[in-house]
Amino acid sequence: MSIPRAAGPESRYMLRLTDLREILRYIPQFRDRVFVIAIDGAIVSDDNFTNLMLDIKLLRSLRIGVAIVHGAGLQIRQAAAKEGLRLSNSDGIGVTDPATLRLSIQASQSVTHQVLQGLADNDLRAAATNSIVAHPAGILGGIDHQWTGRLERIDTAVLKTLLDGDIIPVIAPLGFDGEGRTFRLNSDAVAVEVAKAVQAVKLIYLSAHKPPRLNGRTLRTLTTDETVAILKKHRTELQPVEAISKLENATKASKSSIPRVHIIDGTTPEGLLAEVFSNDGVGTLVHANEYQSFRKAQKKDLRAIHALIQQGVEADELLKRTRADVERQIDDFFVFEVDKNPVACGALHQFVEQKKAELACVYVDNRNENRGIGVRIIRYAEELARTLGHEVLFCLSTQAINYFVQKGGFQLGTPDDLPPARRLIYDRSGRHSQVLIKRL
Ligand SMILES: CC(C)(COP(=O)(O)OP(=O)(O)OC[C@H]1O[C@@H](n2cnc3c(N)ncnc32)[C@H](O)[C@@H]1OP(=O)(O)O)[C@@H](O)C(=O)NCCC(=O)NCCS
């Protein structure tokens, strides 16, 4: 997918209105949503940090809230290569000397100042906190890791207010205790730790490197367990060596109840805003295991697919179907689980002769709604008609049409668009549903 850019070199990138639908079908899911974005202190340095400010400009634009944490490493190995001293440590993760912690903060100082200054250029509010609580990491392995700080907590309600009031936190890779110590952290955790505080749907890091390959192959999409299994089994193969402590961090993230976490490779230009804003990606996604799906319909289902209808038969949303209706049809009928249980169903009718199939039955339960689950219904749907061989999906409502226009991307059809056969019962019903129509 190709993401327009403001100037240069990279505006050979033409925005397709392919791409605009499906940017816009992801939108609403992240209105008002935080997302966590974690930059690795080198991208701050690199040609792309401008466009990336461009693009958290246009996440802020549509209303989603960010907050930015970032590393320092880079810079830290700068300032020592420059004052001629040995680190002890310069990812936050062994021993912190009182050096490195000095080396540590000024990096830290310069990183969150070059961040702020790109996120003003771009018209955004935003302030360094010191959100992050610490305390020292204390002996480990019978060795004193000195100013290497664990994290004990965030101050949740520092970055919700700032949240609230659409500034941006900028987060060090530094927490303080309350005797006002500072400890050296290492940023990829801290992203982990924040993204959890405030309830983030992404975690995003910005690497400076490739995203995690396994034999050549970049890992592009991978369950929790998937992760856990090949920092056990392939540990030592994974490229580059950085994506070890990525997908560590994802893994921890992802058991957190963070739905996605993503691991892009900061320094390409379109990276940011493809892997937000696109069913491929370009990155790493290591995602939640499947706690929720979709599954074909079976007879077990019967009692429950009915129950959901009627719901949507007493407020005269869906068509009255009886049991019989929906065991007669029952292979048409999938259902989606969360935890197993079925919680929203959906059928798709065929049509063979006129390539067209319909969305019908579309309901999700009372206390699963704006939870996603419509929109992913439509998705399969539409994914299954097209292997079906579908040129056309269509569906009938009386209640969600403005629904299925907005969130769905279908378009106002008449009963001219309705294959005979279900024209003939459209017109029988008397209902006068409005149809939808989306070409595949
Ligand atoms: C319509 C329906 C499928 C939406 O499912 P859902 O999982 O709650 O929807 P999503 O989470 O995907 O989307 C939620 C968004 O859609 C909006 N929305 C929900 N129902 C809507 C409707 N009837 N008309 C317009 N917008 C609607 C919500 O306000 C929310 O908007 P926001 O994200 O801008 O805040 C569900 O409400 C439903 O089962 N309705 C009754 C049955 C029905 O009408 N079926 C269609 C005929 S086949």
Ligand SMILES: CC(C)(COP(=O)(O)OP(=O)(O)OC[C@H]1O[C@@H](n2cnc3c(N)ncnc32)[C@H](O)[C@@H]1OP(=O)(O)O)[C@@H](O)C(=O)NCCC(=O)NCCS
Second form
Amino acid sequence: MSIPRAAGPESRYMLRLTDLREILRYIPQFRDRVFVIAIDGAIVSDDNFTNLMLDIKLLRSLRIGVAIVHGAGLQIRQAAAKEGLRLSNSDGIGVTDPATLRLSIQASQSVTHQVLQGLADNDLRAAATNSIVAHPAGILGGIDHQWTGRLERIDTAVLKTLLDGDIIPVIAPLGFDGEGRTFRLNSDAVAVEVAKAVQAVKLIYLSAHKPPRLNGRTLRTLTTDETVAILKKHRTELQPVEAISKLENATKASKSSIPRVHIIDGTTPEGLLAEVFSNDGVGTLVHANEYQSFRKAQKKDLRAIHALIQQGVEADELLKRTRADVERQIDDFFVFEVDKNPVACGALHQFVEQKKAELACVYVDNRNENRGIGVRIIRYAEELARTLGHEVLFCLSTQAINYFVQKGGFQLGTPDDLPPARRLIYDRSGRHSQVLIKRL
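Next up, the form predicted alone. The previous block was the form predicted in complex with this ligand.
The text that comes after this line covers the one chain and nothing more.
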């Protein structure tokens, strides 16, 4: 299932922000979820930085959690020029000698302060963190990288405590080893690890240059596989060169269950909101290949689907269905594959006259739990229901109520929210399942 994004001039998208309905349509998907926003150091020095702080204030007002990772490349280069020093490396990937480390720490502290100040000016609470644990990168290719670090882990508890307290974590590209040593890191790579740690639904790179282009054409929407192929076959043709790091890390993020990675020109007024709250967007979207992992069920899948449902029945999570029941509704079913083996299933039953659809028979094989597949099933069903013209998605649950509310964005409903035909079946079952609804 492709994600429609136009390829016209960026100015077209600014107009969509005046349409409040366009914004409201996205809010249920993102409420109480987390965005990780990675800000290049150059953006902090740009005139649009003040507007970006206002945009972040809007996101927070919509109950969208935000964690900020920032770079400091521009500030490091400026400090080196002022002192007449030659940097050993400017992007946190190559060798970091003592002088470059010193400038990196000073520049990072300065940028952190500017971000904190910008947030404070908008009445947003924030805190700088030392949540990155790092060790020396060591000798790579026969070269000692000295004070360049290798990220070991993120102190997830610290970040989640801040986010739960409505405090925005601000993370600099510096890592600590707990023994008094500080290491320099690449901010693009740090952003990926932070996004994974807080289970972000979006990772947004705000760069100081135009989105990635190939042969003069802006790359609007890419799957993970398409991005990997472009980096492999057309790396030297990509412009600007600074975008290559963003694309590389976008693939790492999308392979690590971050559904959407956006690369935006952070100097564009309202660019952040235009990208987040419209189908068209203004930047480059790299999305995980989850839709390619889903496919419509076929008769050959009957045995696997029935086996999955049986697991749910035994756990008292699903209503019992015979293999014949599944076969009669096979056109409603879809499966999620890992290595071409169905490991999860779901069904979308349509009630066309009421423009409602039911997400049913959702089950993930026990061996594939805690991999984010359940959330992917919900998102897939949402997109499918929207494509089919439905306005409401509903489901019934006895044990996974909190999951559908917290992870899927559903709201508690009542049996009166069900289509008449479905209400009859509900009343006859006697299960008294909780009705959950989500407006599309």
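Residue numbers count along the first chain shown, from 1. Only the largest set of C-alpha atoms that superpose within 1.5 Å between the two forms is called the rigid core. Everything numeric here is computed off the predicted structure, so don't read it as measured data.
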Following rigid core alignment, is the displacement of the T398 C-alpha between these two forms equal to or greater than 2 angstroms?
yes
Superposing on the rigid core, does the Cα of L101 end up 2 Å or more away between these two forms?
no
